[in-house]
Structure formats: structure tokens, C-alpha cells
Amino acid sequence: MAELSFLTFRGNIIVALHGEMTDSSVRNFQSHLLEEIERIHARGLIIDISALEFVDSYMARVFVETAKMAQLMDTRTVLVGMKPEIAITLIQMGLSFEGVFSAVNLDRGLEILEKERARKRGRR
């Protein structure tokens, strides 16, 4: 069973996924995460999947849907720590990650969120 740990940092939620994720735990992840976004009025979300050994099509679809739901709540999402073999598999499956940023690590993910915030402020 996967462990869910949420960390709040500068208005961002950082969630690191560890262990095996079942369909049930993926659904649980999504609902708890959306509740947390609402609770703290998060501006950014980082989902760290570096500890996952695999990401199946269902998990990937839920990650993308969660990012789109977060965007509707005015929260930008960055997926970090994707292993090359996972990226290859997801592209071969034909999954679209439109609207989801990606970064190699947490530092780069936080940089992306800061740049997005600055860009958004510049449009006002």
C-alpha cells in the first residue's frame, strides 16, 4: 500500500508517493489531495513520483485528471522524478500530459511554480 505524505511549502503542496499504488489508493490520493488544495488554498502542487517503480495507465490518467482539477482550483501542478522507462511507457500508451508541467527534481519543480506565478502576476 502506498504512503501519502503532504508537505506545505510557500503556498505549495508537495506530495511524495512511496510504495505500491493500487487503484483504490490512487483514488484516495486524488480525493485527499483535492481536499488539501482547498483547505490551504494552494497555489502550486508538486507530485513526486521518483520512488514509484512503475506508473500504469490508470495512475497516469488520475495524475493528469488531478492536475486539471487542481488547475480549475487555481493551482498549477508539476510532476517530478519521472524515470526514463516510465516516460517511455506513458508516451507509448499515447497519454497526453497537456497542462501538467514536469521536472527532473523538486528544486526544478519549485522553480517552475515560481516562474508560473511571476508570469501570472505579469498578466494582471
Contents of the next structure:
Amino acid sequence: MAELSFLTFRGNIIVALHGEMTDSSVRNFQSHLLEEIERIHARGLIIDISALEFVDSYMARVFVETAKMAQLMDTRTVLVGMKPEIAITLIQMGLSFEGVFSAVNLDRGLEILEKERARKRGRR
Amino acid sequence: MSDKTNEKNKLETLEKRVQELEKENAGLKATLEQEAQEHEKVSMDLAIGLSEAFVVLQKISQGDFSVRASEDVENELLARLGVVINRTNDALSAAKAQTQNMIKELATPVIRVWDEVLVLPLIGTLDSQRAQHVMETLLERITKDGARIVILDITGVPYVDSLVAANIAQTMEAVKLVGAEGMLTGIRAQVAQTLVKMGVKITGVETKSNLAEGLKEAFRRLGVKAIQEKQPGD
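Having seen the form predicted alone, could you give me the form predicted in complex with the partner chain?
Complete assembly follows, chain above in first position.
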């Protein structure tokens, strides 16, 4: 897989995945991402998977896991641009995506993060 | 003396004539035999060809359009029969495919009722094949239109089986995964019973009694307000 690039936008990290990912590159992605969250104290995280060829069960589990880890670091995660066929496969495999937000596109993803932040402020 | 020679000559000519006739007779017999053989072969071919054609027709009548009758046979009649059967087969299978397509399209009308709000009213019984098609069509539309809220209205579905119930639950989950909010409206008493009895969990999905309520909820979430300016009849 090509080098990962993490974009920062208004305190959120945006990362786009593309092509094919091996199990090791998925693990690599997870650890680098979490380090980046720690480094910049990210408030939100957006993972754009619209250019991914496929998502297997391992990758899906890692995404959910990463979202939970990020949650522990007070960072909300949004999965953006999942293709219908991928969604159907993952659901039919019986995977649970609890704790992960989903959005149709990047705009919506940012919107969800804004809303979550507003909700948190309101609670305080 | 001359009488005797005359007699002898006559006898010779007659004998010759007999020989000639015998020869001719043998020739005729041979041709007859040959023709009889040929005839037998043709009727044999016809019988085999016809029985093959019957097998093909029987399969077609059972809905198997993959069979072909042979058009490339010696017998002209059989060849023509083959061509006709194959043409009929083509026409029938094309008509069947068209009807199936039409049913599929009619079965899944995804309607955009408001900006970013999609409604999919389901009518009639759902089998798992149709439920799968519903799921695919709906998800495609969500990603294409960038919909926010999707209302699946099942007022027109009188009952569901366990497979279909699971499929509806899966559809709602998948809707969430591609990034929209799902809503389920118009669950009939029978359907509600089935869902609960079978332990189908429809998590994180709002259910509303009917489509109008669903639409109101969608408006509320989008921050849209509908104002009644006049009482009807004023």
C-alpha cells in the first residue's frame, strides 16, 4: 500500500484509504493513526473508504476496534463512503458496527463530527 | 426344311426375349430393394428427429429456455422444424426476461419525497430474492443521491417470514453503514408479532406507525417546518 497521509482539518484527522490493503498494512494503519490522534489531540477522525476495492472481515473489525480506541482518547470516528456492495457483504457476515458513525460523503462526515461536538458542549 | 429353320429361329428369338425380360426384372427388383431401404432410412431419421424435437419442446414447456433444437440436419422438414422451434424459444425467453425485469422495477420504487429524504413503499409479499433486490436498489440510491433519511414503508406487506424479517433488519443496518438514517413505518400487527416472536432485532431504527408520521419525523430531524396557512374549506 502507498504511504498514508493524514490530513488535519479543524482539529479532525482525515485519512483516505485506497487500493488493496493487506492485514499487515491494516495493522500499520491502525497504530500510525492512533499515534497521530495522540500527537495532535484530534477531536474527530474521518476514514474515507470510498476508493477501497474491498473490505474484508478483518479490516472491518480493525475499523470498529480503532473507533473504540479513538473513543477512549475522546475522538469520534466516522466511516465515509462505504460502497453498497461492501455494506451488504459486511452486514451479511454479521459484523456489528456499534460505536462507529457512517456518512455518505466527507461533507456529511464533518457535519456529524460538528454535531457530536455541539452535543458534548451542551452536556457540559 | 425352311419350316424347320423358321421354327428354330422363332424359338431362339423367344429365348432371347425371355433372357432380356429376366435381366430387366432383376434390375427392377434391385431398384425396388434400394428404394425400400432408403425409405426405411428416411422414416427412421424422421422418427429420431421428431422425438428429439419433442424432448426440446417438453423442456421449453417446463420453462427451460437453454435448450436448442438442431437446425443442421439432412432432412429438410426436420431442419425447418428446428428453425421454428428455436425461433419460438428465443421469442419466449425474451418475453419472460422482459416481464421479470418489469416486475423487478415495479417492485422497488424508490421515491425522493424531499431533499435528501427517500421513501421506499413495499407492496405485496416479499421473498428473500426480492428483499435482496430491495436492499441493493435502496443502497445504490442512497449513495447516488446522498440521502440522509430513508423511510421503508411496509404498510403493503401483510406478513413476513423469518428470512425476510432478517433481511429487513439487515437492510436497515446496511443503510446506516453507507451513511443514512433508516426509518421503518407501517408495520402491521401480524408483522410486528412475527418480528418479536422470532427475536429479530431492529436496532437503532426509528419505527413510526405510518408514512405520514415518518415524514413528520424526517422533517423534524432536518429542521424543516410545514405550516398550515389555511384550514381546509376556508
